[in-house]
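The chain that follows stands alone, in the form predicted on its own, written as structure tokens.
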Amino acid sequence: MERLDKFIADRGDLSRRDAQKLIKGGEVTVDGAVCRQPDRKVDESSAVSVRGQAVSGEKFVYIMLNKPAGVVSATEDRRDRTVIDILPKEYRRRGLFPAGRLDKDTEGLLILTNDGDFAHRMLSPKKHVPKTYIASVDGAITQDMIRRFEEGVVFADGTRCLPAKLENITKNDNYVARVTICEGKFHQVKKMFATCGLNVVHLQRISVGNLYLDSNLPIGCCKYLTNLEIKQVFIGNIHENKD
């Protein structure tokens, strides 16, 4: 059990202050009954709503966004666009952020949650959770750039990444690769391809765990994702064995 506006405003975009004007103001019900009462106790099994609207009860959110280029994956920004400005505003709580990055030119998978405990397991290369990019080159890929990327490539400034697996998806005259790893070291796909000679013109990230990206989902669009969808991130381990 919880106060009400505390409940309130861990489910949505409000301020505690400003879930208590709503209630004092008559603009919340409880199991169907206005209530002015910000310190009365509900759960999740209450029926709240806010002016008309219901409130989740789910204290957890977790949303797939197809990023597009040109936003940032931060909560704010004083420069750019952010994948949270981006969210239509019945998506939007407190405290929601990406777990993860993606660079800014980058599109693809990104999950945004209020979960700390889900992004720490996701995110972490302890962990092994894979993901998984479609690159486009400027030049062709071979069998040495293969070995390099499953034996853990090295950047110039000696940093070591976890072994990687390079696969080459080359159509006609289009330079095209398939790109797994289970860390997220800054711009660590791009680092990789060009400690290899190439510059990486095109980046997507297509799946994160056994958790692909909606391929119904236009670029710029989310949704929130099911538990069985949530539970596809920890599946898919490339790295079982090391765990």
Second form
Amino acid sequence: MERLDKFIADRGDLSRRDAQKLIKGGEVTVDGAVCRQPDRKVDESSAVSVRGQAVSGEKFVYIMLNKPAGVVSATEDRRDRTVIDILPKEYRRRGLFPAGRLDKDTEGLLILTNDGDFAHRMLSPKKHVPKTYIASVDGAITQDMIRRFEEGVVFADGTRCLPAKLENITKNDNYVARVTICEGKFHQVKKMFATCGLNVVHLQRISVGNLYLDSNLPIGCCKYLTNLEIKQVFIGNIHENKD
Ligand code: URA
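Would you mind generating the form predicted in complex with ligand URA now that we have the form predicted on its own?
All chains and molecules follow, beginning with the one already shown.
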């Protein structure tokens, strides 16, 4: 059980003070009756409405965003629009953040949540959650590159990447690869190709674990993940899970 004002603030984009004002102003109902007490105890089985709009009982939300290029994976930014700024109003909540980062020019699957434990599990280097990308590059993908990715690319500064899977899916003269990595170093995919002498000209993330970008979700749009989809994030490691 938790206080009504906190329940409302945690599940929307209102501050606790604003929630208290609405409650005292008679704009909140609990189980169909107006409730003016901010400290009234409620839980996820309570039917809470603010100005006639039902407040979702779930404390944590998990959102799949098909990230467009041109927005940054941050909660706020002085210069650029963020992945939070582009969410439709009904998805906004205090405490939402992107679980991991895609570069400003990278598109595709990004999960937004307010569940810190989930993000920690997904991003922990020990968990080796695989992330798959489609990368368009500016030259031919060779067997030697496939071997280097498999053995673990070593950057110019000596940093060694974990073994990764590089598949050549080039069609005609469009040099395209599917790349699966199990860690999240800064600009990792671009740097792995750069080490092999190629530039990435377009990058899209298509999966995290066994969760795939919904092909019906247009770029810039989002949807809530189901419980099954949330679990799929943690299935499908290409490396042995160490813990
Ligand atoms: N690797 C990159 O280089 N960029 C991304 O956005 C994600 C992985």
